[in-house]
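Form predicted alone, single chain, as structure tokens, below.
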Amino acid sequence: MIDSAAPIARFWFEFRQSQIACVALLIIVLIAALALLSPWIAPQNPYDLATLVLMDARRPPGHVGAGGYVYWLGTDAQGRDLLSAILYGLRISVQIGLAAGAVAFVVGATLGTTAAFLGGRVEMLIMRFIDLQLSFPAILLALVLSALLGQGKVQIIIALVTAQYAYFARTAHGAASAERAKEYVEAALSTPLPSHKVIFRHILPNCLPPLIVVATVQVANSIALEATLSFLGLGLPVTEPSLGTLIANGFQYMLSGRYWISIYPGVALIVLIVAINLVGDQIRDQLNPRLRR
């Protein structure tokens, strides 16, 4: 009997030999822990404006506020706990991000597969539309979309799975059609399986490697793109902490010394895409055979 956990062993063995894969990965745990847990841990409420007090605005780290509250980040300019406010950020950036991930995932490799599958006209003309697609900037889609969707969370993943399908759909484009070749897919064809049933049952899982190397990118691309978009305005609302919009709010104050408003945000958004980065370097470098060790 074949043991089906040998791979996973195997590909969990090979990963730890990374130490900066490690940490990175504890790293993106320990984020996604504290966005999970962040109504529960973060000292104050953001959305909560009873909790505000406008005479702590754009207080330094480690001031003593009204009642012996410590800010030990700082305050905004509305009085927000900053690292009250960033772990909320982080509960935001990690839903859209994973959200728009994994919709643009399903969209994109459904779009690609079928085109492979199906060959011909069919083939043609999805896979010109993706080559269209993609040649125009990611965030250029993305800040067409939400000028015209508006701002809030539904429209933000909107723009971001349109902005970032196309990538899925080549990548499984790509590989359903080496697949699409072999012999194992026409034995199956020669029996009364469905079609569909063809795709999805052997020809979709053997492109999964390329495709989840794909995702871990584009996860942290879609995070990236969501504070781009919130810093300019155009995605998430000013009273929703995401960490582009906290950016966005100290902006106007770095110049006069009040550096903490967005440089503490930006850390922890940098921190986070360059950890998903890594675990997407070393997962890709362990999938693909020529860059094996």
Given for the second form:
Amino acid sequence: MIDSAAPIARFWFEFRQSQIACVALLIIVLIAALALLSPWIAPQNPYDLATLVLMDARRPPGHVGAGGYVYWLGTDAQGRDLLSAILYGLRISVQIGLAAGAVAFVVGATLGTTAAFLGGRVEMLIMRFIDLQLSFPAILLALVLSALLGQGKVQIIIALVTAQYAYFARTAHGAASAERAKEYVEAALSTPLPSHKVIFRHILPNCLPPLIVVATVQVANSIALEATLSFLGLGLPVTEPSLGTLIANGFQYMLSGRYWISIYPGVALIVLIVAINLVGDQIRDQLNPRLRR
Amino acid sequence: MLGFLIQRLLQAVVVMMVISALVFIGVFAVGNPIDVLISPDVTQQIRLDTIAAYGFDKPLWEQYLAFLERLVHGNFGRSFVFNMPVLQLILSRLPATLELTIAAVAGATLIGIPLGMYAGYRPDSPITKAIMGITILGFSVPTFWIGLVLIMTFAVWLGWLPAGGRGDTVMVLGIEWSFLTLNGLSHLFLPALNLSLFKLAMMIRLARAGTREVMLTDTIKFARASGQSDGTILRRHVLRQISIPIVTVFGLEFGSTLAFAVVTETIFSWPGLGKLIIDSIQSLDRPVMVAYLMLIAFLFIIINFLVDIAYAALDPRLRARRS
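The form predicted in complex with the partner chain is what I want next, because the block you gave corresponds to the form predicted alone; please supply it.
The next block holds the full complex; its first chain is the one shown before.
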């Protein structure tokens, strides 16, 4: 029998039952490591203009450059090694996805649990607003915000958080409303604890499982959304190219058959997003009480 | 039913007011609109005149009331870039977007529901596994990327279909349509496919979940006992019971498809609303941005309203409770 005192060990034990999820997790860890270490493992610093050779621009994969260096994935319009550009792009995409997901988590969970705790008019007002926001597609909101705020890392994170916190708030509110009625909350309230301690120490930890599921999905979504915005020219500036920017840069060369400039960054993006979604699916199945054996 | 309708209409008006206020604050109060309207080297007098003409010197709430008044009269101002009334500009682009969206949503529904029902009917067959694999891809892979791959494959490598534009159009009722000519259809196919893949994945998931649930109910057991074939049961009983959630999602997703058309239209240079909004964001054409946002909000509210009514019409239990 598996001890219920070690929920993380049990969770991990069940997680290992799914081969697909394990492979996906391995890929995520690998990509995270590549992203973290990209300045040290990339063969070229793609932003150091001195290392770029314009003669080698738009070369196909496997081309041997002027310096005797092999461009395994080809080069882009500025003669940048695509492999290095992708590694650096991954770094930026992962950074933004994690940052936006984390901030949206904090903002949304705080709003949702606080609304459920306070109840009454405040709850109605907050949740009405969130429902209203949820009835609009996140992409439109992010599009308009990043257009208003301009390009840049902080701006895009603000746009993504505004577009996505509502999903966390909705989930946190649902879970916290159920917890609010339970006796342990009554017990905590009867002690002279301040209410923010009851919310964050007692209610919130019990709302975590559904929030974790939302978090994995939303990190994948914010990476995809950022790539889409950058592709449309509204996300990150060309000086800080994420995977979306790389794909956008290659788009104009695609119609002339130079597929690699767009395709390889896209493959990296999709492997990352699909892997996160697969892990998210597995976590959701494990945490869903209706599917529990 | 009448009371229900009136209540819903009032709600819609309130929501519209809230949205107009948010759009107003978002687009007009952030940044200085006067810098966009006039070039930086004009004289101080012209600057002041323009500010007075647009009412930027008045307090914000007065500006908002004036803005509302203009909206009610259907006056969205003139586009800075196209130099024509915004309403006219938007209406001229709307048919292209509607055509694309309807093609995508209809395609997703017609293909997605049978596939999803099959997946729910035979949950363990290898075909079902393949279908569900496709839905994971449909959910995960960003729309713009699928668009690129479609262009790459069908337009660049195979050369079967055009990569962008609307192709030949036919005038019917004073509006140009692509789907009535062969050439236009060939232009419509790729963008519509691109836009529909996400919806297709969603339709399959919904139809599958619904079918699995309904197949376990007593209704189906009795239908089986009465000797009806599985085909008849799926068509007559299951399809009818899963149609309610599907209609809801269909309605709601129609709106978000309009929003996602922004991406697809940009990739395929489809001259619709989505391309217009991206162009006007890039050229800071504020009147167009405001009008687009208000229009989309309005569409969303109408769609939500219609979904509620369709819900009441489809579900006899809801109908009985309300009358």
